[in-house]
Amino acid sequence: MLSRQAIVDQLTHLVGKDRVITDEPVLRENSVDRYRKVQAVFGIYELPLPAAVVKPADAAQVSAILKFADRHGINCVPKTGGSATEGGLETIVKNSIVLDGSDMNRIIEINPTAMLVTAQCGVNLEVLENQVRRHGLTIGHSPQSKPLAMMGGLVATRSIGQFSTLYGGIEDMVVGLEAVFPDGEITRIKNVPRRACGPDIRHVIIGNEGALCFITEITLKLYRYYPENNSFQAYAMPNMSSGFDLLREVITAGYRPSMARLYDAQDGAQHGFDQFAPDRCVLMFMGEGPAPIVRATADGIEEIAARYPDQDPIDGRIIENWFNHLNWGPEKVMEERELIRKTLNTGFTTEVSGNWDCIYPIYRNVLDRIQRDFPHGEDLTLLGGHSSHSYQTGTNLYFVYDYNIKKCPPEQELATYHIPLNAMIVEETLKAGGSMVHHHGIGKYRTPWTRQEHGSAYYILDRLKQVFDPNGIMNKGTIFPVDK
């Protein structure tokens, strides 16, 4: 192992002293990511910091770094935006190198004709969208994080967005990629609609969570954008049980909104939904295109929410302009990093997906098991959750959860609340048949279940792991459990 002043050294010898960071608080703040928080906000960092954050200028810059790296056994942590939740940015091995794409943010090729954008990683998504917008187009991919999140990091996770019933996720927009592996190889696959060569390679990379290789540039499917034609539906619910039941026949009869939602009474009083419609679940959709195909969605949504005599219409105008506020950019960073300070109140979340025949199961088994088990309950200041990706065959659950941590200093937060809440979902999930992820990535703090995650099939994705970085130099502790 070379000491960390030559790592630094080596570092700025292959890509200049300006691309090499040592600074102590930047080392600190990329030690983390926002599983961390309020160790953040009270400025407590535990963890190893990095010997360098290293910004590369292009693939062949990253292949130097990594083909360093590999040759030393560095480990490395790939990072674009930052936005991550789940703790993939951790650096959890003394004198990591951090391998920073954000500088690497040229938009290629907007191709109108092909319907095709080309970006680098460090493009950050709001950005490439007003870009293409331009053109009357769409990426169709948009997060809560769009302000915030980056190509590489979208895709290394594999992200969805708020119009994924219509869209897809990110897997489902990608088109070709280019990706750099520990042995220092660019790899690029081709941009073509569709091939039958093989297995689809391109899901080696999506998804990798930076386990694996270095995504440098990105090429995404284009749609036409009807921003005009826009519409909002809602409905007051009287449970999650006849709500998904509504939200299934919709999805399940063809018609395809941009957004479907349904939140709990809990969760939905923390967006104000409890102003309209008090102890209610509120389901809602959106439609988005042409105006024949919104107007038929609308018309169809109707007809089936007419079946259920419980049910209650929401003005649509209300949704809307609640929708238009949700995203999340740095000025609510801020916001949120201070209240924490103020008040000690801090919220997660933990999502997952199941069948439609087991959802509401997990739901319910979830919630119950918290309230029965979690040991510091008193101090839970919130336990709902929603529902926001819908598929023919289910769909996924957003557990969110507010605590308070007035009686534990910031140190043992992990440990007392985030962790074995996180826990209780994942379990019960998983024992109910779901999946213990939907798209937030496994990071470091699921991979104690990736192998019941993936039962017979982890052979293949272990195999990915020997293959592909025989040396375990990249993001050591994400998504491949390792011991403690």
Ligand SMILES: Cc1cc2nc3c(=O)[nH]c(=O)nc-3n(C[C@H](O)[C@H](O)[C@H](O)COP(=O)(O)OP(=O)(O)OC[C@H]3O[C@@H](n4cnc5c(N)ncnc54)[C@H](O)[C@@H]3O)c2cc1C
Contents of the next structure:
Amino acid sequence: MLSRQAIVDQLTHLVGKDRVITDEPVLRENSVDRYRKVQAVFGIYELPLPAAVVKPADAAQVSAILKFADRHGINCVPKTGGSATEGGLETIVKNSIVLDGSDMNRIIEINPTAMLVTAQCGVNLEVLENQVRRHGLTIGHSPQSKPLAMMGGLVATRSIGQFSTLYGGIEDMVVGLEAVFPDGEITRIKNVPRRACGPDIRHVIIGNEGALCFITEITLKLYRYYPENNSFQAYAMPNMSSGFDLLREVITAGYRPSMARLYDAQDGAQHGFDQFAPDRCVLMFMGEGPAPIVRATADGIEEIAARYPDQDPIDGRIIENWFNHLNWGPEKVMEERELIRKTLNTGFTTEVSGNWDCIYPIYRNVLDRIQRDFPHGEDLTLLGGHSSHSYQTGTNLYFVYDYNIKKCPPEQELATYHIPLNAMIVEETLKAGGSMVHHHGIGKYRTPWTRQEHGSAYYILDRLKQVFDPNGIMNKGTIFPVDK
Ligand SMILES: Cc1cc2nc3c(=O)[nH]c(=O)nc-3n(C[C@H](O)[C@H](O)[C@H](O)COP(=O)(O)OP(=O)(O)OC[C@H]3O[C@@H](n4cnc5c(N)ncnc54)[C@H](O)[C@@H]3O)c2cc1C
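Having seen the form predicted on its own, I'd like the form predicted in complex with the named molecule now, please.
Entire complex below, previous chain first.
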């Protein structure tokens, strides 16, 4: 193994001094992500600090860095926007390199004829979306972290946005992309609307969470942007079971609202829904696209909702106003830090998915399990959930849990609260036949269940790791469990 100083010297030789950062506060921040946001607020950093954060200028530099790391067995943690929530950015190995693509931030081409946009991995999604909107176009990708996240991370995590019911997740948007593998190979999958030339190799790269390769460039589809036609509808529902039924009927009937969300009363209350729907669940839809399609979608939803005698319509303008302020930029991150410091209260989410026939059992079983088995239930200040991404065959569930950490030092927050709550959600979901991760990625905290999630298909995933990263230098502990 090379010494820390030798790693820094070699990196400086490869990319120049300005691109290699070794300041201790930067290294500390780059040893964690938002899974350890509580500890970060109190300045507690317990993981090994990386040897350096390196900011390559282009794919050739990424290739040189990876080749060097591969030759010497140095762990590399890819990064772009830094909004990861599942430990994917944690440097669990001594003297890791954080490979930060945020300087690769060029929009390469907006092509309104081919309806394609190509950008480097470090382009911020909000910046990119604002640029394509100047052409009357949209990418259709709008995760809540749009002001923070960048293209590389968005593709690497299989992210999804609030308009997914119409546009799909990032996997439905990526047309082609460029990535660099640990042996230094730079690969480009070309942009074509479809092909039948063997398996779809885009999917080796999309969702790899930096555990197989580094994504340098992405080409996405574009759509026409019609914000003037947007419609909002919402209904107060008596319970989650009937909410899932109505949601399922709308989706399986063939309607494609861009946004479809169902909140339980507890989760809804933290958004102020108890003001207009106290103790009720709230189901909401947004229609988007050409005017006749939006009208037909709204009419169809109205017709289906009318068959549910227990629902009460809610003024769509309230929902529109709330929805327009949902995204998180850097200022909200700072506000949250202050709030944690002041109140010693924090909150996390765990997102899963299931087919229509098991989604309600997952919802019920998780809440029952936590209420029954979680030993610090008195510290929970919120336990609820919502569905925000629906498909022909099922939907997702975001479990939301807040808790007071007044009784334990911040170092013990993970072991006392977050890890056991996350585990109960994952276990109950897998037991009922769902998937343990819907869109945040496995990171480092759901790896104990990667094998169980994939069953006999884990063979395929495991072989990909062996073939593309035989020396195990890519983001150790992410997706693939590290054998102790
Ligand atoms: C407030 C908030 C709201 C969020 N809302 C959503 C949401 O609505 N939908 C959603 O899907 N997610 C959401 N997330 C999670 C997060 O924003 C997404 O996972 C996002 O895709 C991460 O992008 P990033 O650029 O910040 O990636 P990073 O945080 O930098 O990295 C994320 C993961 O991808 C890997 N990675 C990063 N760049 C590369 C690269 N170039 N090549 C290979 N691997 C790479 C990293 O190693 C890490 O494992 C939210 C997060 C926050 C904090």
